[in-house]
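Just one chain is shown here, as structure tokens, and it is the form predicted alone.
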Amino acid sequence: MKNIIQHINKAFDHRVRLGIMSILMVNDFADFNMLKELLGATDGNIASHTKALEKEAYISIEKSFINRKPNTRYIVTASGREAFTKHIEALEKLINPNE
């Protein structure tokens, strides 16, 4: 079992980032309020963690207005989907090394 943690991605270490990616993996997109509500996180937490994921090019951000109110949507990118899938697979191998 050499290098069993080599594929665990540090970008997903924090529970909020893990939550954001989990939500985006099963939805076409999520807006700021949806993430905030589902994760029970503060505005600042959502903003800083989405910015970190965007910096890694794991998510893209779309800003628009709906009925004159700003709306921010987050979408997982292809590289984000691939990186998160590898991260989950690495965790599964760590937990169940014989499978």
Second form
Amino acid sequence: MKNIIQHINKAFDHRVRLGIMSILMVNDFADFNMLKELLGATDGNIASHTKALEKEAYISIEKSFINRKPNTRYIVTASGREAFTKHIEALEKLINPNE
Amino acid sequence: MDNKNYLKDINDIKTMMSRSSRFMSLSGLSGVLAGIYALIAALYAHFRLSDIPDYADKPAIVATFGDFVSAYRLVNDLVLTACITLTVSILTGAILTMRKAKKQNEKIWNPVSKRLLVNFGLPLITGGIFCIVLIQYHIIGLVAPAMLIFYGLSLLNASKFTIGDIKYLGLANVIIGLVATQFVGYGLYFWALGFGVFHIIYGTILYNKYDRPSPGPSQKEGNIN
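What I would like now is the form predicted in complex with its partner chain, since the data block earlier showed the form predicted alone; can you produce it?
Complete assembly follows, chain above in first position.
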């Protein structure tokens, strides 16, 4: 049991971070507004959680301008993909220890 | 620790993954209605077509000016019927889908629905233009098969961005479209089968799987929200 708990990643231990990672896993990228709408979170909330995930190098941030408006895109990194997959596997094992 | 939280985490992950990549509010009921409209249109076309005199029995010289006029009118009327059917079907689909999206708290106009529309629309518009070209060259016999094939391909393409089940409807339409190419002259029957009967069958399946208000055994896996 202790072994499994080790794989539960503290970096994903929040609803918004879990949501951000889930969205980025199945999309090539997502921009700030898309994350905000899908997760129903505030600007500050999204900003702080993406920053935390970037610090862990789980996501990368691309800033550009679309029609002179700043646009921020988030992309999951290879290590982020690996870490999140492990996290999901650990969660599944905790729910179904027999499998 | 608390098992419930982990289960909720997994459910949240699943919901977010499908919500952010697939537009799930597609209405099954609109499929059934579109099928019914198609059958009515096909029935109308069938009666109009059986009304025309059999040209094969007459030598070409006997065909009068009136025959040409009525043939021209017939093609015109059938194209108009097809356009009306398409418009009413799209309107019904749009209204019912908007209603369902509202119920499921999904925004009707989001990056996912845009992607769905582009991926569905591009092959469909290509097919539409191709059908107009077929009419231009009087290759009428291949119009119905071409409609079925391109519609099927559009559905296959769109299935990655919405309820995955529509890929089977797409595949079925492509197959009967290809079969129909070998039975030129019976296009209307294949058209009625593909756009009418298949829509009603798949619409009913989707409705039972995703729309049904009362929770059935399939509800658990079907309805993610």
